[in-house]
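Next up: just one chain, as structure tokens, the form predicted on its own.
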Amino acid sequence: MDIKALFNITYGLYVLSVKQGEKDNGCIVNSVMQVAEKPVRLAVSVSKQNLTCEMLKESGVFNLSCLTTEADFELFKRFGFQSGRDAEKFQGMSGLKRSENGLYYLSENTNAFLSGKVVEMSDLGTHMLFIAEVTDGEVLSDGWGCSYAYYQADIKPKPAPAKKKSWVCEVCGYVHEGEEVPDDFVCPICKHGKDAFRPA
């Protein structure tokens, strides 16, 4: 299968920040969507490989930011390329605030946030589905939301020339360097299997 017919799917790209005691976290997602009016109900899948994914089943509250193209790749590589378990992923941001729910959104490269309450949760194999009631929600600027078509052509770095055989994972970017990519190999920073490698 080729990946990238995936990639043409409509996606927006979003800041999923959850807390638990006193632990702040977030990740970005791409699978958003509103699925009822009356009440307001969003949908999100989140990779169970998260700890956000953990932490969003134990506290069943979120904010949702709502990212903009003038995002840059730092933010991605801050919550989508490291694990919660080892960082933390707020510590030294600017615009940064707090919903009337207490969690952290994102001020700055963002059109919006959403606050959401967990109503119902799915088991969907690798990652979990939140249906939640929205709570909270404020328009921040104009900005023009970030779909994942732009991440991919617009934000994410292109890889440099290799001198060695290379692939380069579709997904983030990663470039691993040997004459095939064994079939067992997973990407180190998006966990994605071989079938998202490509020649570089």
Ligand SMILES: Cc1cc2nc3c(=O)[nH]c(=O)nc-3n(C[C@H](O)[C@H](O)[C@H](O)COP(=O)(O)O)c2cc1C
Second form
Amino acid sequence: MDIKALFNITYGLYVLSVKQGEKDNGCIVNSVMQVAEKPVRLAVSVSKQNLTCEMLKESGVFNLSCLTTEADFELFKRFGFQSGRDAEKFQGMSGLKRSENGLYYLSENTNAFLSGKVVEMSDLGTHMLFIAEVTDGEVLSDGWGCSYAYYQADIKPKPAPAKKKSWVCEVCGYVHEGEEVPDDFVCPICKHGKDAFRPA
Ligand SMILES: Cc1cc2nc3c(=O)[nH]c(=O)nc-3n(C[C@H](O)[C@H](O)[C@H](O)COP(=O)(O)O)c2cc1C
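Other form of same protein, the form predicted in complex with this ligand, not the form predicted on its own:
Let us now look at the entire complex, which starts with that chain.
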């Protein structure tokens, strides 16, 4: 089986926010879909390693903020690259509101929010699957929803290209790029050989 086939499933991206007692938290999730119509039901799958999962198991209530292509990498870092065990993720953020259930949602860089109440949970091993009924929701903008593919292609920074090793000619300053200076190399500027080159 080619594992890469899974990468061709299309997803959106969301901030899943929760609250337990006085603690607010949330994380980025892609695994969200509407799974029933009457009543409307959503499915959300969350890694059991995430604090958000633990909190949701206890509280049974969440908000989903539907991210648009305006969301920047800082937002993904804030909610997706650190745990609420080590950070207060909402601290210092603008564009935050609380919905009727008392939970935060993002009112900027989003095109909608939805509130959910968990009605079923299923332990999938690595992840918990939450089935929820929708208790509230609002369209916030007409921005384009951010797909996982868009995040990978246009938001996530590209890794810096590996820096090539380079050698400088001590006579004229010409820089040769490559793992080694070949034995028969002749500097194209001053015509000195390999011995004139030192690592740059
Ligand atoms: C683009 C992106 C998509 C993600 N999708 C999911 C997901 O679908 N389910 C999930 O459990 N975690 C997902 N994560 C990882 C969590 O957001 C991340 O582990 C987060 O730090 C957990 O924080 P917490 O411990 O405060 O809950 C995703 C992260 C990124 C950056």
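These figures come from a predicted structure and were not determined experimentally. Positions refer to the first chain, counted from 1. Take the two forms, superpose them, and find the largest set of C-alpha atoms that agree within 1.5 Å; that set is the rigid core.
- Remark: with the core as the superposition reference, the CA shift of residue 19 between the two forms stays below 2 Å.
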